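First, one chain by itself: the form predicted alone, in structure tokens.
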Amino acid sequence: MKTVGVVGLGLIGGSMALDLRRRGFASRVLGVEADSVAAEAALTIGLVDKVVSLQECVAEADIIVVAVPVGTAVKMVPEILDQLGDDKIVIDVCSTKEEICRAVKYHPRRKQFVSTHPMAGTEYSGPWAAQPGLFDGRACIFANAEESAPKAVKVIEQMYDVLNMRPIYMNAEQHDLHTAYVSHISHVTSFALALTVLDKEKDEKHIFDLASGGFSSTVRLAKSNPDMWVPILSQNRDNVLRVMDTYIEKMKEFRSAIDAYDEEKLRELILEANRIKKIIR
């Protein structure tokens, strides 16, 4: 049983807040929240046992979990470590992984940073967006973890158990890369859509009473928080770029297809298309 310092009360820090103490691995949550009215939600929700200042928080918990956008992060992170006593262990929860490790690379403390993403999330933020189970099933990235010591990687693996979440180990570099693909670029792509529809439709009304599951579902991501994703584009902007040129590439595809009336070419690229169906269920 630990004392868990829980540093960004918003969907993320909130949830794993919520799960950790619920489900038996941490004895104390304590919460650094810069936010007041999202400190005081926090508290009244029940995420927290209490919330503190950054100093009280790596004074008093053993596992400091930084989550909080990954551009305060990058200048956070070390100096939480700078602060760090023995056998305590920070970690982060952030979605680009390469600036955050070099950060880090060659503090006299770095092997008491685990660096972790938690592939989980909703549009919503906030603490009253955390939700109990939100990390089940789901994947949990350790970006460089042979930089980090052994039994601190051990510890972060156990506190991810406990969340039901499954490891999966990989370099900064190759992270980065591999989420601008599945992630970042659902993002910019729903953004753009989003504001494709207001510039063109103007009449709001027209877009509630006509949209289905399939826009609503589209759409979903243009309500992410713009504090936390554009420091993440800023952050992997050549990965995002060149996701970007590739999706580009394809509407051109499909637009001189619908141009050209040509069928035969539809039908070829949506069948290609098809083929997600045996990677995605």
Given for the second form:
Protein chains: 2
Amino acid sequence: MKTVGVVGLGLIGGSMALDLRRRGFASRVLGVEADSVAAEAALTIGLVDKVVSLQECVAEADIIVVAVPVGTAVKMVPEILDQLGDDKIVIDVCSTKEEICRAVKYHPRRKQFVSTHPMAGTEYSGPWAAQPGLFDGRACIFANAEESAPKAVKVIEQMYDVLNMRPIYMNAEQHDLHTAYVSHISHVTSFALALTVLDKEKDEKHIFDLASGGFSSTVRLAKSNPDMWVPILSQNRDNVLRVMDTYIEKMKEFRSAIDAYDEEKLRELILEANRIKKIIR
Amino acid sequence: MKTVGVVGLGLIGGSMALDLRRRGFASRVLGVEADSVAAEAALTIGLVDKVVSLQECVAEADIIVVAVPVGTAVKMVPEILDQLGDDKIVIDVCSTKEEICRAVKYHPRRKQFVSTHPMAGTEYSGPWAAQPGLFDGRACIFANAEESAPKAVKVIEQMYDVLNMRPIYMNAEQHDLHTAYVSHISHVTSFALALTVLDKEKDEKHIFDLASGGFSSTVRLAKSNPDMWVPILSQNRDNVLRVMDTYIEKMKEFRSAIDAYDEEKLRELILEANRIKKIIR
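Mind giving me the form predicted together with a further copy of the same chain, seeing as the form predicted alone was just shown?
Below: every chain and molecule of the assembly, starting with the one above.
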């Protein structure tokens, strides 16, 4: 059994801590958390056994999970590698992979780092958002796994197996392209939708009385935390911009069909969009 | 107890039929359905007691619920009113209200018509999508209720009370403006998102392997039926175009903040969008 250290006790770090101990992968979970309110909450909820300093965590844990926003992780992972003992492993769980993989590419301890992205989450954040079973049945990306030591990858595969995740292997570039399409753009469209309706609410106080389940589902991601999303959108800038451009094009196609009362075209666009039924539950 | 006739045995009509009988408001439910496969399914599932012709339905039912796409309803409601006996009531349940209210405004039997919009649904359609409890706890709009006979409105209020809906009263113009913001735009953004990702899937076969819960939730409405949505977007054209323009503006604000690596501005936009937390569960 391992001592696992989790740096950043938010939704993802907290949920991992919870299930890794409950399910017997970790004998002990140490937490590192810069925000003292969050640190105390994590202890009260029982996400971790102990809150420690980063130094202590690096010294004591066998596996260190870096679960902080990607802008911070890019600086923190090399620093942890600098002080890392042999046989220890560091992983990150960030939503963009190119920049973090680039930051450690030539680090002498690169092989002890495994870059992963467990594709799970909710629109909420903080230790109070942590939940058991969050990862069950979801995909976990291993980015540039060939740059890590095979035995380190194996340990982390076992760890995600305990979380009931299915591993997918790809390089960091592919990862960032794909997630721009199936995750990052969804957040941007939700943010824009929230802004659109909130703007109108200034004149029309009761506009949300009519909000139905469909609206809530489309706008849900607009609750997401800027601490997490600003660095993601920034680090994945080029891919995200490209997807946004396609998206804005599609919106304009709809706009001109509606504008021209072109019901034929509108029907065609909707039928084409309906193909998503075969892919997404 | 009443005989209720439901014209159009889809998601909405079928779900109403189900609960109105189960909960004892209707002693008998007659169904009218042009599609013979859907008609047979509705009988097999037990949504209605009998499938009849429109004439028979108008002759026998006390309350006639018109639950067909709004393009059809605009023609059908005046025709039903033409043949309607005294003391009978016709309602529609369409998602746009201006055009249908305009179509009957000067009809000699206008007072026997009540225009409503039960704000509930799913992305699925047809009698097989009908479900008990669909309307529970949702809002139901009564549009231009002052143009209907008070006693007709009262009966329909009782009917929606049985469906556990809370009534909201507004004029048809307000309704169409508000729903453009909290329903119609959500559908357009989902359709555009589906098209964007499906386009990319042509080159990147495995792009959907990474789709997480957030993506599914944002794209869910893209499964919606064109038979329903083409006429809605067409009838509510002016409002929808206006909302789309604001929305495209917001997307462009995001785009330029990302483009310029303006993390301050990005953070500000996301924090503003986060206000939706206080409004939507």
